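Listed next as structure tokens is one chain, alone, in the form predicted on its own.
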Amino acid sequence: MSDADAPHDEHDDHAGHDHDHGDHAGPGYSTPQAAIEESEREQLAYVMGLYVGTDVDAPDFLGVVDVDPDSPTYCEIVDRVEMPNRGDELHHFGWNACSSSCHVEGLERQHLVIPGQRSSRIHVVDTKDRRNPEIIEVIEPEEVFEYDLSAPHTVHCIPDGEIMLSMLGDADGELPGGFLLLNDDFEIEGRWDPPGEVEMNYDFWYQPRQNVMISSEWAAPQTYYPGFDLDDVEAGKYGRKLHVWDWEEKEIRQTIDLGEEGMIPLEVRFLHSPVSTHGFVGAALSSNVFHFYEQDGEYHADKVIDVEPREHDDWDMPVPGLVTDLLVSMDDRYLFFSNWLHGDVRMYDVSDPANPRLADRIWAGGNFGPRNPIEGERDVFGGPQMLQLSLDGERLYWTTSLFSTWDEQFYPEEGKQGSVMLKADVNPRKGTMELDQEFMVDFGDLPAGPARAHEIRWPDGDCTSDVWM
């Protein structure tokens, strides 16, 4: 399905708000629209890769993948840069500076962020060299506990040169979670949020011109960490909450609850441009996405798009598209987001956010996806996950692993033969999309063995770690 010869409405709270650099430096673009224009094509990836839950016993790594086409190494792991102890599972990551902090004088969008989620340990990871990264710094689990919080997941960084990392549990991987503050030096600075502010935690973005923050509820450690469990859900141990935040006070001014179709609402989006008021989140569970905005003094969330759940012969149950990442194309214009059980990513139009219109969509793997998507390539087992597109979003990426205890309860092949990473040709004009069948990322295919693969992150920043002021 293409809308190719459909119109482009632009949205008034367009990209290419400017705001004035005077002669302070910092990293990332002033704009944007100054990113999409004056950044260059994307020639390497950092994407998290792991070893936890399979039967490899070796250390979770970042892996450098070579994204140029023009390289003798093209779609190669080229580094994989070794945490110094095993069972991490790396998750999220983020940088140190984004364009928020393009105020902060001295500050380079150099250091890579890594916590683990099991370990609650946090790695800094020196990318000057960018094919050769490496470790320079590491926060062991003891230190992060000392806050009563545990279970480290989005980072972001904020205007001031500081890091955030939302935190899903307590010392104990139970509830609440909270949020984590280091310093440039990457040291712990403290917790950011007053003590039992928010119970349930997940993803979080900041619009900082609009002094606001809005954060998710996935669950407590304990209870997503061995698997999925539907008695977990009817038991109300998962969340279905948006937390309004003032963001200069760190005191949640409003919660917004999703109800029944919104159950476990994981990544949320804000549009790029900083003075909109406008995002979107996915719940996974009910594979929704709401849209949210500010009217009137308050925000709202309202239900845009529904994922009919689809039979199948091997489910009891109706299968749900599960929802687990979502992004907003730099320009704002579109919504791209993945069904991990069915197997597709979507492109929808959201011009006028309120009303997403669906532009197209690609199946590869999953439950109703081909499993050989890619002619004379390997089998795909996991569906689309962790999502990442370019600044001109012209080139869509996407890796297969959830997380690895639901990725043995769902797609057990996946810690087996590893994971892929595939890679979609957008038309931003025409609204589509096509599976590049000449690039596939095979992370079974390493020294040590077969890798799950999960977020994606490019050197130059990208669609879900850059905000602006």
The other form holds:
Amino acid sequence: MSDADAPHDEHDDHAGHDHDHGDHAGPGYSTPQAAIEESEREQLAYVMGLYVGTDVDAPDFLGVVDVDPDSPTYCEIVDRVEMPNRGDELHHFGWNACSSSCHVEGLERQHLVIPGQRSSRIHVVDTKDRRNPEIIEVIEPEEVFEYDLSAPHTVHCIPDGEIMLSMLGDADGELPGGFLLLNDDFEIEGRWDPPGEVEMNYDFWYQPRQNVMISSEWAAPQTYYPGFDLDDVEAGKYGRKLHVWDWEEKEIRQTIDLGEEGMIPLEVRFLHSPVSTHGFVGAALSSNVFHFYEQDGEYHADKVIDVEPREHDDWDMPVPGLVTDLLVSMDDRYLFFSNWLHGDVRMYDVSDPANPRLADRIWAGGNFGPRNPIEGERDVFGGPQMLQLSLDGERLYWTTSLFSTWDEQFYPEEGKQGSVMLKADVNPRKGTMELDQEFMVDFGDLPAGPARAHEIRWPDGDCTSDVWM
Amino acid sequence: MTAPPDYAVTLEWEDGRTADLSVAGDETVLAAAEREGLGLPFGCLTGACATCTGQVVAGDLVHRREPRALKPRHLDAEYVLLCIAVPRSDCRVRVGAAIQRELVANPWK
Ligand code: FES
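Right, the form predicted on its own is done; let's see the coordinates for the form predicted together with its partner chain.
Okay, now the whole complex, with that chain kicking things off.
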């Protein structure tokens, strides 16, 4: 019996234990539970470092951060892979292979695909030597524009060894966006979707066993690139919809309008269990979290968490939380999300995904958190932003930069002083978090000048890149 | 057809630094600055992202394709996208990362 024929049980609690993985030969772990049990503690983190849009005359880089407490270089950026050009705005990145291709013999989770959000250039970095990765391939913007696409965002490996990227605009930075496919030699294979199927695009997550993908909406690149303008919101230029795709047919089968409370839905995370049809999406601007799920053959999305705006002495209008990133722990028990403008990161118990329960939260930086969350260390300007959790769910890390132009608008000091990477120790049994007072990675102190820090990945898979068949 | 003449373009940074640039023919200001190793900020190079925004203090610059990243109010205020802007006279232009920040303010503050 092939895996695709394995019996599906909607209510199978977790992790596809019914799923026969005797033929596991490719990259990743056979199940989410195996990822938790078999993985070792993360020792290195790959973190995007940015100079785009500043007066520092240097290209963006992939930072290699030592996160091994037993290492003499703990908390240091031990290597930087400089991109060949300036102006990329490295943003989100992904692996060439993940657990979804655990049946593809010979494939390895070894290459990072690193797009430039502003440049539309796509880099491939070989991490065979984990501490000294190197660029092996660059796809130039002109090659991307040939498919009438620009502004690459989310990178996901897909089960057959190919790599898919959400593209937020057309060659001119206008709508519509779409999806670009790379083959396993890192060449552009073409568009994944029929052109015009989607207008706005942002993040996407697929569940191959359910034959479903869900994509979200930011705006046209020409709208969000220069900065956040309320006039654009009023003109309807920002997204508020989720698109439910037939994964095999590559067609949208349903569009869900999240309404006024679902403005700018960004990161989409299905639960990791391949039998689950539940997931979450954070609506950044309206500062809500929606639970989406399948029922009677259709997808539904309900608002389950509402972050109230807060009054601030220096602001004319109440400050929204701005839910910019969220992730689900590998055991599907906890949801974490960041309120970038408020300055907190929250942990919810989502054992019942329709009724998340606030378990704990930490304040650090932002507009309401302590400017100096770690005594004796430097000030923190932005709020918690991109999150990454260890596979065992015990360590939550985050960086503080969102997007260069938006950072400049909301946290001008961040560009001058650089970002930090912070960490919380998580107790999944008690549902608590504590800021690690010994951990800070300072992106403000680099040879070329202070850098912004963005997404974080582990070499052995993480809670925001691995999908299971 | 005669080639367009070279123009003298003076770049002015917020910190008081200036640089004189000779912009050849139909060259963009950004390309000329890159040629001289002056390191101005840029991103998309297609007129969509505004990372390369400057502001004209004196002189005449035209965009050689649509400046999508600028709104009418920005164009009225003499902001230009240096990745697609070519001079039509000698010019003085405010440059550097700080200029882009002037385009959009924090809307809640
Ligand atoms: S570099 Fe993007 S508009 Fe000039």
